[in-house]
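Only one chain is given next, in structure tokens, and it is the form predicted alone.
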Amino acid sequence: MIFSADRRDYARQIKVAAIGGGACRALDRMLLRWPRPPCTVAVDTDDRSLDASRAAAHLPLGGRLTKGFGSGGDPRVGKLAAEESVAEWRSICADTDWMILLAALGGGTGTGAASTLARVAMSCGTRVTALATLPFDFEGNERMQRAQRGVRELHAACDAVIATSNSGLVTAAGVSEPATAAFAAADGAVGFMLTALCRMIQGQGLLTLDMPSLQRLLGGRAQPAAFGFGRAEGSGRAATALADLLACPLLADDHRLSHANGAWVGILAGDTVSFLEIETTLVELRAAMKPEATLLTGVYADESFGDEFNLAAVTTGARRKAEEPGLSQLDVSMPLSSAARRPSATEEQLKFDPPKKGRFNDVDPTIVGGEDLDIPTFIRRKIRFEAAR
């Protein structure tokens, strides 16, 4: 059963769905400083969890299986938990364009749970996007180990994953103390990338952006993507939100607006923003970017942002030609493919020796129809096999 925190109807174009109690808790702050969010949804297997969070709908998960008190921290009662509530998780995409699921993973409902109920709502017909944080370096190999799972099943259920760290949000956010500020701070990031898309698709900025475009640009379950963002206030704010975002520490790597081969940038200001700093920053920004990468742009411009300029930036990666997606080093934004883990042969064609009977040389062979059925029929016959690639 689906009990609803207050009377809106959920049923709209955009839903965002927080899996699991770190989801949920970081949806709640978010929702703090979101005067006009889309629909949302907290989903979890602790009803505790449910009565405390402020979305709009509530699905609590495996009621049978759990009793309502959370799945232990392990990811597959999380995800028997989900095949349980599937019937009610099915009502909740029904209509729906585009679900973001909002997912803190390493524990056990997030985890588990996330990648079955992505694949139900694809099933539906709805876009889905993963919005995915890993634990922190503190909190240990194993729940990190664990995310890292959780990312390769989202990646294999989603039409696009995005996943960060909670220690590089903390980072990118320049926070170091006190304890609270950190997890503020993590959550806070990954409240203002989400909220930034939401409000680009809902139509309600100067430049927009259509779900298809992003789709296009996501390019799909097979390419990695990462967030990241620059803040200004005050004189020359633009050209140094700017900065900040070229040097933000979540875009490493490919994932560089300089190496992309793709990315949205939304700018998010307060009602006085000027053309020209509009202008400026998308040149510039066209200009820090590979000539054959796609840029997509979008402007919402909104006086509850007062004087700040903000970015937010998804770029999707640039892999590099000497290497290949493998296990050596897990990138957790990178899906490990079948074809990433299947070997590559050295040969064109397997070739076998002459066939030999060892200790029944000397045994009189058996004909039949003129054939010897003591050699294997693909030897007799000459069919060749192509080695596996």
Ligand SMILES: Nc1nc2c(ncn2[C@@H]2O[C@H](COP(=O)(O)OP(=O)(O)OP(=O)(O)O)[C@@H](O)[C@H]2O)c(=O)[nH]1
Second form
Amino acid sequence: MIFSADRRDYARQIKVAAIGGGACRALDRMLLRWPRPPCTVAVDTDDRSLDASRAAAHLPLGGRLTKGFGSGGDPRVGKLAAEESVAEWRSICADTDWMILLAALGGGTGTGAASTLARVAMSCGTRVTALATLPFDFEGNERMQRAQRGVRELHAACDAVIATSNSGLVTAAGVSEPATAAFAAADGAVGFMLTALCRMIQGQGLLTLDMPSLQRLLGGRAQPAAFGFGRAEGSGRAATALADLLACPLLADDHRLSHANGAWVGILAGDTVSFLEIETTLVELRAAMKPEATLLTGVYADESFGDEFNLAAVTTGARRKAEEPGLSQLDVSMPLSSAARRPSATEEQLKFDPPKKGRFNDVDPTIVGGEDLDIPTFIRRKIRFEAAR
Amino acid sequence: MRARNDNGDTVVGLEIGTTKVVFMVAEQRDDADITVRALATHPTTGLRKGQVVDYESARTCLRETLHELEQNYSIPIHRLFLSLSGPHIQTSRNRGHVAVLNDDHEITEEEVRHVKQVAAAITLPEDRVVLHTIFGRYRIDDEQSVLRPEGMEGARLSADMLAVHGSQTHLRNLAKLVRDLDLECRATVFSGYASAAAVVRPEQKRSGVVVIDLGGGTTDYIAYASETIAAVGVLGVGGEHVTNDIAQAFGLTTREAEHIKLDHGSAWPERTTKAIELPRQYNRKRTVPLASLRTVIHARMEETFGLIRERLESEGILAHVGAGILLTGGGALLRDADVLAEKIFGKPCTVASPWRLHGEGMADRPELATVAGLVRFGLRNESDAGRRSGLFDWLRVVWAGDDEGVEQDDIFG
Ligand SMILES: Nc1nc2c(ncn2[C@@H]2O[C@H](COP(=O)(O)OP(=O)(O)OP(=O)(O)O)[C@@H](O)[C@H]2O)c(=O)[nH]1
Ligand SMILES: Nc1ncnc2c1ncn2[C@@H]1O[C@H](COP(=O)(O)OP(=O)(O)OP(=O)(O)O)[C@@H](O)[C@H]1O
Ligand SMILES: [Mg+2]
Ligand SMILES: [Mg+2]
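Having gone through the form predicted alone, I am curious about the other one (the form predicted in complex with the ligand); can you provide its structure?
Below, the chain from earlier opens the complete complex, with every other chain and molecule after it.
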């Protein structure tokens, strides 16, 4: 008897999807220097970009709508294209535990499609983290505003968003000319962050990171998280890298390590890294942060890093307050969520202070479709009623 | 004390629920009905959303409940069937194929056994443990869909399998609780599955039905359609969320909120100017408007049912449940829960209690559905236990359709 089984590949629990041309190019540059990458997917309305991509899977968006010619810089077209291709996307999301969306915001496809794709992935029970870049300053105001709208939509649609600016990346990397080098520098930094996170989550390090902890760190924040890095080699490399990280221009204001409410810091170093270097770095990091801040750490050592000592950090600000606009208030047309979940226009808004979870404050949250179901339904739906007397 | 009764005619079920721990000892009556011999129940401590959060206090609570059971039932117990739930429960589907290579292409038991093996061979991450592998329909040559392919002809036989799996950590902790009582766990059953075994009647199963167990910390559901189990799931939301919403809405303690939920709660919103008086606090009179209470409860219940409806709809199952919805678990006692469910699912909906279960105070007890299903399951399986002894690795029950297991129909008596 001959038999075969359609087995799903459960080993591939993490997927990285690049949405739009810029993100696909960035992903390609990362793949050049990434020995054991997770499953990657290139997603675009533009056939040329997909044809050029090295990703393991390609998903053309909205073939009927865009005919493979791109979105023409219009996020509305990007969103409609994503809605057209929801079924294919959903099959990509099936059995994925963690989907990392990479989007270079500012154009039409990445900006318009990412939040829709995020929401569909969430509805498949996948954790979704978006890594988004904002345009270079020189690209002009209009692109920047479009990108910022995109970040807000993403923030409402994902478990967590890590956002950074292309200009900042280039400044931090210290290269700006020529333009191709600037893009490469930006991608290098994003790629470094992404590979660091994936390696830790895939358990490839000495000290790894589990998804629930990362989720707790990043989820439910009022603002997207930020990322930064510090690098050094040679003698005194650990201390130099740490000083570099603490001064990293990408981590501004509330996201500075000294101000952050939470951070994940990964050490990625050559295999000669010593226990003392690791310990000192972590102790000093802890001392640099607020005492009540959460600190998660990971260590990955590999000969490919040679003599380098790299630090990658994701930092988060305050938790989201209940009165901030949730997903339901943003102008997103998504056929997936039931009408019942949207508050009707006549219901007035109530003001509440902390997220009132009462007896569920200290247990693992029940997150469904991006909503924390432990928070009373009437608060999330902003239902008004007469109070107790 | 009487001697140890080990001939398999009584079995013990244990549900370690979020709000109550309950042991049930039951025996088979001649007519396939079940008689409850003893029952002991205690409010749970140390669990949230079906998962152990405080081991010591959960252990003490279990020990006390067991003592209480031993006072009503003098025969020492050794083995039991355990249910479990929690948001960590998930499902995976797989389809397996085999070629039918017999000369006449007749499908025999051999091919069926083989295709099940193939379909059941899925690889899950290391920290997942399979609780049930459920076989549904078979396909012959990718066309015809049948329930029993034996004796039919074809070149290729496929089987669809639904695996119900849970987190190893949570399972381990529950198993350890049972071991600490010096009891042996014969099998672990997903509580939604057990509840269905207690409340669904054969004709309902044939027409298609959805069973929703509204517990304290979790809501389990299981859907029967086209004479197979079409979907299984858990939402980490239950009656405690209703209570917590009330407490948060009106600034009450959990205990006060639970009381007014039980006394005045309803899932159906109502316009009324009535108010509920609460006991005075600091000599201050306190009242909660009844309409507000109903609004708060309605919002939560509507959301919970809505989420289940969305999931069933997205899998195209709802159109195939002719017998409607059965609500069970303690949360089904909430007034008008069935009325609201009927509106949301657009299907007839009833509150269901364990069926063919005899004994004092056993009527209309939806909160006993899980434990009643456990003993029903246990009685079916223990009756020919010898054949399978040793096979009941506590973690893994091949429930339905497996050559060693029982056919699905069996559990509905
Ligand atoms: N980091 C990085 N960013 C890039 C790159 N190329 C473009 N971008 C940025 O990505 C933004 C969006 O451009 P694209 O990704 O080309 O646009 P798109 O999402 O494909 O959308 P349309 O082409 O309009 O359909 C730009 O504003 C740039 O800031 C790149 O190679 N690397
Ligand atoms: N008359 C009633 N009206 C409203 N709710 C009720 C009523 N009776 C019980 N409940 C609720 O039912 C819930 C308990 O149900 P049940 O006993 O089935 O839960 P459990 O099995 O302990 O929990 P789980 O299955 O989630 O682990 C509690 O939240 C309780 O408030
Ligand atoms: Mg493009
Ligand atoms: Mg229960």
